[in-house]
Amino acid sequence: MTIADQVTGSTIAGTAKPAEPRAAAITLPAIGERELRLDLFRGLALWLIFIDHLPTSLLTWFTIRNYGFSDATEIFIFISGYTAAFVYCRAMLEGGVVIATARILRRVWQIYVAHVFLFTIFLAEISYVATRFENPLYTEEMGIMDFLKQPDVTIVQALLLRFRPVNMDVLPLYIVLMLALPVILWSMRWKPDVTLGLSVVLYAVTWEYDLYFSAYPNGFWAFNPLAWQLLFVFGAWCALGGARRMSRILASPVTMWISIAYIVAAFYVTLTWYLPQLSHLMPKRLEQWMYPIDKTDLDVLRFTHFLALAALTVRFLPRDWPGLKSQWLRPLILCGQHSLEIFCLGVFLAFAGHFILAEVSGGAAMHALISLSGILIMWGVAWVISWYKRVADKSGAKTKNAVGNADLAGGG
């Protein structure tokens, strides 16, 4: 009996006849077995986030944000919700709510410490570059001017997650979502569909009443947790039986063609952003309804675009696809297996690349060199971490891969 069966109550030994097997869209990995698709796409999201944080270059045009409404952030948050639910629901079923909550809070603390450490290193990096090269524009561009003016107040606000430099918004969002995870999992154990419904209601209320988390010194969070929780909860719902229950819908040709049509339509809309001469073909009423496509509050167009991409991915990339064992995809999978460390490294490398492009050369060749060098460094660090955990860390032999699917969720 799988975790999904225990959560949804589809089979309970001795009390009910097992349900007839159905084709599952995404099957929960067994203990000791990795779901490599999650690692693959989490690694891809990390690479795309790194490239998107660099100044616009040739490689930037290979990221998905230029061809539709959603981007790598949606991939990252969905997979985080999926893996967190898989790891900690198992812990909740085996050890109880208190034990699972304690494990979740321990992981939240680890991510929080990583965020504070990254914040410190990031500030030092920017301050050194701005002072060494006598260019105060770096401090303004990277959003640390308030820190230099009032370091005492700003440090406190940073510890409260209200002050963040540029490109440091994802981990605070994830910390808040993980803090809500015990309640989400407790509710999903009994009524997964109701839990997802409540998440939709919170999302709608957030939009209707303009709810948000305030930031320091002004404004609001770049990623509103009250809205982005929908994607996180949806990922958890899929992990705990939702994907299996949707398998017939996902396998339907109607779903496939609707997804393709939506992705093509989104691609055309994005073309109008770069080719204004095409904008006259867009109906004015449609433009008025559609814009702005808000990332802060996870616009419904972004959410549905991600759903369309996910539906096609599940259909055409089965779990047993031989390519997942390919050495060509190994770098992506390795990065996805150590996402917390690689994400932090990517933020650091993005500013380093930004500095080099600004001070040395901003040509296309240098752009390509910086982007590819950053990806190679991320791959190399992921390989070293993997080697250390496999060989040097003797206790790793006693730690099974039951937690391996969720680096950001539960370590690995």
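Positions refer to the first chain, counted from 1. Definition used throughout: the rigid core is the maximal C-alpha set that superposes within 1.5 Å between two forms. This one's a predicted model, so the numbers in the text were calculated from it and none came from an experiment. What changes on going to the form predicted in complex with its partner chain:
- Residue 126: CA moves 2 Å or more between these two forms after rigid-core fitting.
- In the core-superposed comparison between these two forms, residue 135 has its Cα shifted by at least 2 Å.
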The other form holds:
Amino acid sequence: MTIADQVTGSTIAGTAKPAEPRAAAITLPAIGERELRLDLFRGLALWLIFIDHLPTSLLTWFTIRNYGFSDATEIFIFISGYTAAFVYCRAMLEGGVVIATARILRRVWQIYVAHVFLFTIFLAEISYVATRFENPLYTEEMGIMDFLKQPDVTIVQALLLRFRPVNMDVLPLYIVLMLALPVILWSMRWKPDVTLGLSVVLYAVTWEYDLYFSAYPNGFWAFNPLAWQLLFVFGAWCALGGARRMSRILASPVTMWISIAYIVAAFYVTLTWYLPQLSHLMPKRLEQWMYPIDKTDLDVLRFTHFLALAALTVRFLPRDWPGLKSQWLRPLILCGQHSLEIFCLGVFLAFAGHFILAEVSGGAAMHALISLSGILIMWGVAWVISWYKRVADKSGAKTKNAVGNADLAGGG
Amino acid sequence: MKAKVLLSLILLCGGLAAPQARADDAAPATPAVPPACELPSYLLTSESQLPKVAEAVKSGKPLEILVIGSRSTTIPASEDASYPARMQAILKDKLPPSEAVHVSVEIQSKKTAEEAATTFVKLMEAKRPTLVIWQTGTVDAIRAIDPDDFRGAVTEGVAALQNAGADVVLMNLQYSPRTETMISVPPYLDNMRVVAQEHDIPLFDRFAIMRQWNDQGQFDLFSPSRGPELAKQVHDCLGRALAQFVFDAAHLGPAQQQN
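Having gone through the form predicted alone, I am curious about the other one (the form predicted in complex with its partner chain); can you provide its structure?
Complete assembly follows, chain above in first position.
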């Protein structure tokens, strides 16, 4: 709560005080200045999402969802909003609204195709399990296979993004957010703070009136875009000058201590989930107010937890920290730079990992091996993509000017 | 870090316990719980209580238990090995011989919590149980019912059962690693926990219990085996755990047994 106040407070302060007197509503950092921290944390989010999609193992305990309310999804969506706004706003300034919109739509198409590709793999997996697995303990759970009986409906619904199997929720969310991006950017160029304000209003209205995207066969989207847009728009707002205007608040020790206190409290609450012996120390009143912490609609507790983490990260990890250039962080940064490809690869590897665990052996050693090789494969593929892009850019540069930075345009 | 250390410890203990388990198999059955069924005590305890069960046992009235469940309450073609039947046998052992225990089962196949709850008033009039164990959530998870609606339905169902004068235990979903990539279970687990907390009723955490067994290697729940052996063993352990859970939540300690 407190952190959210901090941030909304800052926006109000931003509008009230003429920090930048000339009409330059949005400002972009100078060209070529690549924000490695974004790549680093997006890479980290991708690794964590991969590990979280595998069955629970020792490695799962390293993922941040076990230590607080928010998880890798928040990082991923925020950074995606940040980079997408950064790249396409530049395109909008240079080429105009139409060109920028066209480029965004092209990106949406790529993400859509990636989603359909993943769905095909899922279909293959589920069909295999349906025909091979007949443990009488789980006759009821096998009811999930019923949809295979009517592929005519299911596949069409999947193409409409309404039928989305587990673990395939992030890309549809991302598609919707990217579709809204032209409007968001257009509005951001006009008045960034108002745009962010509208986003908060939409978030509040979504909670108040329980708005959602319906899904097939029933239910709703696991990540409600109407709520998660807040994080995306907030990322965009930060990219377009908001972060700079907030720097005073971010640097203040008050912010730091509030963030630390909140993160510690969240950690304690999370601990009671895993060590139920502690749960009697939790006041019942607090529990009733707090639970359930809703991921679908991006619970305020999750959002503020992310803000607290982000505030501390920005404070203790400066943009020019030499470690960002070190070889050790290179794999993470490389993965973060090709996030769409690596994200899809991660989902695929998680499917494959499940499959191996189920078919070959489920031991802890196998589990560790799968997690580790998954991460190595992600790194290797990211490296190959980087290498290919470098080579292609070199030969392409002779004939045409590079239109924007393709890596950055990844936007997620 | 703490959690990690704890987990390593648990794994270590599991590793130590497993070989022992095999050695003990041959020994006469003095310990009530077979090693394969062993569980940490926190999975078998609840702060909430079962006053009506306690009352019935104290006054020597028969203990009528109704299990309302879905298909995972039974094993196809082996009813006697399913967990309600096992629980009845164990409770009879644990309670004094004079105490009559009867467990009946009501299967609501392919029904969501909401659909099942509509039948409760009539069901309760017909059966008049002291304790209802309501196992639900699986069908809702498979059909991806809105978790808020699910919570509302469970709340209403629990209220109906309580109004009819019974103690209630909620039982959540099975741990099913094979379908983990296909069914999203966490929202339904969370909401059942919330309802249990709000109504101050015990929640039998079948999911955590089965996951514990799988992680410790007591059972391989990934197994594709078509035979009923694994299902029978798991249900036997579930029945034992459930009996123990009810026994503790109603505070039917050794003192009661002597009466």
